[in-house]
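Just the one chain here, the form predicted alone, laid out as structure tokens.
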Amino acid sequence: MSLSAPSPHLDTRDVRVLERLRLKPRKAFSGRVRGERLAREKGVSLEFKDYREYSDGDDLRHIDWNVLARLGTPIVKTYQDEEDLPVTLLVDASESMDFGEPNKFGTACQLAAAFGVVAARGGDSVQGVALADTPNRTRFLRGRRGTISLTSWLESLRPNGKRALAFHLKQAARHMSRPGLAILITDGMDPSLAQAFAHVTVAGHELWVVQVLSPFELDPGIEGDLRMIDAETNQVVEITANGPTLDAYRRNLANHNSAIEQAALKHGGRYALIESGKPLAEVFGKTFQKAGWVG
């Protein structure tokens, strides 16, 4: 990863914008311990619903530690009315991130510990998984606890993945065992990746799609005689970049980002394109804000 690359840590100012935010996702879904959302079952206020076994991710305070000491058997209450969101973070670390100033996987990275920062103070589960070669996933986490051992595992994650991405979205829909919320944190260089959403939305999963570029992928600037390495596949183009060559550049990325949004909109999805290097406090308070998915 370039060492220009920002940590997914994030500034005072960030958290405090974040901290006033919630996510909104157009489905309702059912959750496993309290959260701060209403279900589809309404009942009273708080109202105990009954017990079932322990699972990772639930929130410890929930444990019946009575059942324990005498079973010794982890149970946990669910109540009836409110619900927590799951919510699946899936960061795109195929090569083709490592590029650009800033760096996209670093940004993708902030993007991802923002989502978590805002599930979290919203009493949502979060759970981290990286699209790679090497299979990479959180446990669902909760609270400020999980937020600092999200930005943990963010920290950790190199980009190494070679296959396609929609390879990896597709194995990774696979094993999301629980509908709900999944945000995809990508750059979308992978020709078929639209085509692999139907895996992740027929589970049940609402899906938003966060495309990050760097601004000289979005607008090179540059002329003359160029010779291209792909990052995945290490297939060497050599090209004469002019005026023309650069307007049929900029109507291939627009027609492909195009592409992915249409296709995140028909499955009922969202989707933003970001400059890599934007604030966070920008692109929470003014774009997802003005589209609809924090308030």
Given for the second form:
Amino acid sequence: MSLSAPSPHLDTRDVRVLERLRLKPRKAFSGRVRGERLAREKGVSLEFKDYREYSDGDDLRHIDWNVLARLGTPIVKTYQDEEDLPVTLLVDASESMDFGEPNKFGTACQLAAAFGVVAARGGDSVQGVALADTPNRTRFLRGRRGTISLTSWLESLRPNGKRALAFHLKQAARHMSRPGLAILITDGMDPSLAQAFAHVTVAGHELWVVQVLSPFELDPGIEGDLRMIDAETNQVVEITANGPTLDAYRRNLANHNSAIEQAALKHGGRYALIESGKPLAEVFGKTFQKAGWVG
Amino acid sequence: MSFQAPFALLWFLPVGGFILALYLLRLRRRDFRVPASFLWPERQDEVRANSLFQRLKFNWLWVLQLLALAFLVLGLARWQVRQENVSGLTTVLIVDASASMGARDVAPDRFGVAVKRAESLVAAMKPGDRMAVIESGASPRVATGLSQDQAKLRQGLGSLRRSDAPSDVGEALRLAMALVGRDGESRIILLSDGCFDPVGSVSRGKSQIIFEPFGTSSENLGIQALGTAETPQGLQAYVGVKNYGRAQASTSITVYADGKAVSSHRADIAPGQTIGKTVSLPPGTERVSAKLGQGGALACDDQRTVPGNPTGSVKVLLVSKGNLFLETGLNLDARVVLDKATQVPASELASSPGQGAYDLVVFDSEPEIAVKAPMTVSFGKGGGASPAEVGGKLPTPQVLSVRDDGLMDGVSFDGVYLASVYAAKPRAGAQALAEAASGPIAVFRATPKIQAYFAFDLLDGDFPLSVSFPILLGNILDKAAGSERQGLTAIATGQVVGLPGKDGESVDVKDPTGEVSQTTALNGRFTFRNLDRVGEYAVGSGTAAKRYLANMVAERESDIAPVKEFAIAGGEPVKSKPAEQFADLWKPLVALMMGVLALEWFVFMRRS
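The form predicted together with its partner chain, contrasted with the form predicted alone above:
Entire complex below, previous chain first.
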């Protein structure tokens, strides 16, 4: 990781912003521990859901006395059960992430830590999974202590994946037993990545894709005759970096990103492109909150 | 197209090879690590090279660089091309305004095309060019002197007027030489159809003579002869029509007597052949005209008018060992049918039986002997039949007086150099017409026959070069033709005609178009130089008017076949070629090279 890589440690100001936010998945999930999430099943909880006629065995405390007085019929309030949300942070730790100024991997770790804070503060359980050649994951973590553990784990990560990102994603999906929210933080530098999303969503996960690209990747300021060496595959492409070449690159990148976004949306997920080094407060406060990811 | 320094072209090989060699060098690319290579297109527009070697790949850059080099090398080789305009030079344009230039084988006619060409040359003048315009008509005329002013030159071109007379191109060339003088590089551009008499010697100096010919056709019919004669059948006219072209031609020949048609024939004439027709005329016919129906490209030789008086045509025998002035002067007169001999044929001697064939016998520095002809003129040696007794030669005389009578009308010896004269004494019945301190120099006797004697050899002085010479010949022929009393004379177009007059006195001259101009007498005579259009000229007014019937009689003008080169005596023939010059193209080549380099830079920047 380059020296200028952002640290997964969040500063106090960012934490204050993040603590006010809650993850807002599109669908509801049932958790193991009562938390602040609405469970898929109706039940006794704090969140009102509907009315139904009273039947034997119902808790008398849930009869709506005002309705009974007006209609003469006992009506029972039903409530959405509230449970924790399993959040899996899939952090791309392939070699391609160790690139850019500010470093993409550092930004990815910071984003993962931030999602961890938001999830933990919301009472959700968080698990970190590194998509790399060496399997590395945390258990589901909760609360403030969980965020500290997550941060430490993120800090220990080093980009080392030489294999394709799609492969790692498939492998990770096999071990994601609890359906929940899967947040993939990656640069997306794998042409077959979009096809791998199905492996995650087929198990009932909602997939959020956060693509992190460096300013250079978005607008490469290079010129001359170059041998472009792939960081993961060591494949070489000889180019003359001039206007037409850069235009073609930008077109290819836009098409590739669009394919990832379309695949994410197709599987009921979300997609966001984040430039590495963008302040967290701006990313969460504007991009994610505006798109309804958090609220 | 040519090169002044052709060996500079060889530079293309090493320098071009060097440029290509640079493109044979293989590119050493800089390694650049990227997150993923699949997004990068395989595009290699190599603009730099720094390592050996690779196969030559097509690249617009080396094409443009070789193109720029080609322009540079062409510029260094001083590539030149012929260019129409004339730059930085002194140029004299001679526009042939002779009769043949009226041929309408090109539109509007050869003269019109020549003038247009002259206008285009004037329009192509560049700063520093000087140009002059000479009209080569009956006599050469400077229409515009050397000038850089295009408007003035155009004005001069506008004043050009074609004549129906032959032109003396040699004289026009000499005039042009006099104009350019000692100018270093100059050129004389002759715009003509080449239908003119051989040019005498012309000193070209450093001048280049460029001949641009005009005309496309040689087909023309012309009236070669028209004369009248009193025959046992009465007054008759003879018309001769010649086909000057290269193809069989057909035409109608109509003869008019005082404006009324008296005969019309259709004739087929083979190329180069002449056919003759004899037509009876009413007695007392004053004017006889002949006209052709389809006369070919040239119109001015399709009609001719002569006096009806049979003596209107004059058969002349010139007895001489050779005198160009006399031959030319006599031939210029339309009435004259000239024969030449070194001695009088026996049949023409007075002692021989029968009638003589000639109206006039001219003895040029030959002793005059008795002949049958009703009139004789002799120059130099007197002879037994001469009207004067002639003695030895006397030194340069001073001419004291000239009598104004029919023969000497308009003739003056003022300013004329006579190297010597013969001592002469009029015989019985003869009288002196001109007197010098040493005695008579011109003697005339009217009976028993008309005789004139001039006491000098024509080639022994500059009298033939003076204007009085053609006037004297005209007077002699008038006398021989007997038409002077009618006031009707046939002349050749362009012929100079003189009449006696008091200094300062003016007469009207009405040309064939009816336009009237005035001529003022000078040195005791009127001189008419511009009778150069076919038709009738009237000098004076009323019954006293003298009328001249001008006809185009020069066969060289009727033969309108354009020629591509003409000879100059004592020099190389002048071949036809357009008035062009070599233009050095190094400036536009350098401009092109800069343009190509700019394009190459643009391509390079686009790819960089």
